[in-house]
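Quick heads-up: it's one chain on its own, the form predicted on its own, in structure tokens.
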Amino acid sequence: MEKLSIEPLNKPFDIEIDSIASDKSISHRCAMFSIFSDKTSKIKNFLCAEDTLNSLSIVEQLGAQVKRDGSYIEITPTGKISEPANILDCGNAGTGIRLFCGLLSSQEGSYILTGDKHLKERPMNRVAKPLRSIGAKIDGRENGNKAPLAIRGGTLDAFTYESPIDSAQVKSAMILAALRSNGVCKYKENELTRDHTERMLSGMGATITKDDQGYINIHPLTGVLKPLEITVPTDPSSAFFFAVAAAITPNSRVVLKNVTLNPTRIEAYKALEKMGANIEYVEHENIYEPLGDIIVSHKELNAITVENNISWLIDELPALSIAMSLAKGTSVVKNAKELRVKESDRISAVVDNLALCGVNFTEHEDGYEIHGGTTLNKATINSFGDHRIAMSFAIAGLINGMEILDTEYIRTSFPNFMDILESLRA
């Protein structure tokens, strides 16, 4: 088990960062969606981390040819998915295994998806159940709730589905299944979740529209899609750790370069802005995704209630909670039960570790209250194998230091996180 020791940051910083990891969600989708074409997709700035490279390896095992030159990737599919001879390993990637469930459930053949010890304990019924309800054949441990998952793919019937949970992974899995169905499919969510899947597939030529009743209408493919030609933007979720670092460090400023400014991805920045941080958004281009810079400067923070658009900032809530701990007043997080089924139970992981740092809290089933305005004491905290918990408390360690256990998964998600963190001291 790896351990990190974070020393306090005793001076302000003013830094421009252009080496933050590429967006993981978009990189996963670039690998997967390329196989819906029969021409070469060209992807610049692909995230070369373990999770996304596993997705790339799976695409190869499904028959595509992959050429790599650093972060530049070319993927040449055959136009038809091949049945793999081996088990498909998604590593630690919940996005990978859940989206591949949808993609493969409507492709003829037999497939087995697995992952590391942490992924094998994560619930899969949130995707498997809606897919089974439309005819997908998916089985696994605990009645299909745990990996390894066995999929017998085939053409699915057209469906109308209203999701009881707002999840971009569930939505994406259902959209991917719908592309090979036998009729127009309809999917509805209560709150708009990350829409990379709709944006990217539409850009490739898929017919995906939204009607007056709020349903997403997915038309089955009649042929192949256009290949991707895309530069993967910086991951705003990864960049957000350093936004928080600037917001909690007096007289500090950071420029986060080439970030996606997709409204469904920058809600955490909007929350930090409402707390008092100075934040500026500078758009440079808008093809598949709006792209630009985010500039964050320190200012005294005040408490906030976060209860709307939760799916837009679910991954950033652990880091936002560090800012809440130092803000004046009591901050409240509601409607965030989804946090309990991420890489860890992030509600318990956040508040229990904050308690070790001397922060008072009240835990609820769907969130928590953080009584802020105090400092964050040095402590030894457990990441529970969750990279976002580890990195959030690494940022907290800039105040008075921190010891963090079980940190090897930082490399999986964000390979140069520690290098950038240390650059703040330069």
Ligand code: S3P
Given for the second form:
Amino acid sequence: MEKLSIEPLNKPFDIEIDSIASDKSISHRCAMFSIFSDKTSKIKNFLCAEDTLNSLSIVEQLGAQVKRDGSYIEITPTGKISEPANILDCGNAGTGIRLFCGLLSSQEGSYILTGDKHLKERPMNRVAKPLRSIGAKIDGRENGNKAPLAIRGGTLDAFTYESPIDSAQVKSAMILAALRSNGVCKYKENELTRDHTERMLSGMGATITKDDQGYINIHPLTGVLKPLEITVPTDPSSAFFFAVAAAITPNSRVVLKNVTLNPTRIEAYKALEKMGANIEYVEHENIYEPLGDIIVSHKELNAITVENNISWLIDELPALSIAMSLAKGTSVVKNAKELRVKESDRISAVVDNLALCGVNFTEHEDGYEIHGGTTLNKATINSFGDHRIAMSFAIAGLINGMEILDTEYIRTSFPNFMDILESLRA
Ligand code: S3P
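Here we have the form predicted on its own; I need the corresponding form predicted together with the ligand.
All chains and molecules follow, beginning with the one already shown.
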């Protein structure tokens, strides 16, 4: 078990950061979607972290040729998925296992998907159930809900599905299955979730449209798609740790370079702005997604209630909770039950660790209230094997120091996190 000791910062910083981890969601999709083409996909700034390298390795085991030069990747598919000889290990990645579930259910062959001890405890029926209802053969522990998952792929039926959960992973798994189904499929979600899958596959030539009733219509593929040619932007969820660092450190400012400005991904910045931080968005490109810099400067923070479009900031809530702890007044997080089934139960992980730091809170089934405005004391906290809990409390440690246990999981999404954190002291 690795641990980290964070020293208080005790000084302002003004820094431009262009080395934040590339986007995890987009990198997973780059690896997977490349196999819908028969030509070489060229991907710059692929996220070279454990989660996404596992997806890349799975794509290779499915027969694609992968050439890697640092974070520049070329993926050349063979035109047909080959049945892998070994179990496919998604490591810690929920996105990896759930999207592969949709993709492989509709491809002739036999596959076993598994993951680390944390992933094996996460629910898979959210994708396996709707996939089974259109003919997918997926089995696993606990009545098919837990990995390892055994999949026997084949042609699936066309579907009309209204998802009870607002989840981009469920939506993406169903879209991937729909591409190889036997008719036009319709998928509906209550609130728009991150839409990288629709944007990227449409950019590759798939027919994916939204109708007047709010259904996404997915047309099955009649041939191959164009290859991807993409520079993966900076991950707004990873960059957000440093947005919070600037927002809570008097007289500080950070420029976060080349971040995706996709509206479904930057809601946490909007929340931080509502709390009082100064935030500017400078868009400079649009390739599949809008892209630009986000500039965050410190100002006194006030409490906020977060209850709408939760999926747009679900990954940033642990870091936002650090800002809430220092903000004046009581902040409220509601409608966020999904936090309980992330890499850890993030509601318990956040409030239990904040309690160790001397912060008062009230826990609810679908969120929490943080009674902020005091301070964050130094404590020894547990990451519960969750990269975002570890990094959020590392940022909290800039105030009075922090000891964090089980920090090796940071490598799943942001291997150079500590180098950047240390550079704030330069
Ligand atoms: C992701 C979707 C979200 C998010 C996860 C990445 C994706 O999960 O929390 O980190 O890449 O599709 P849900 O779709 O389960 O909300």
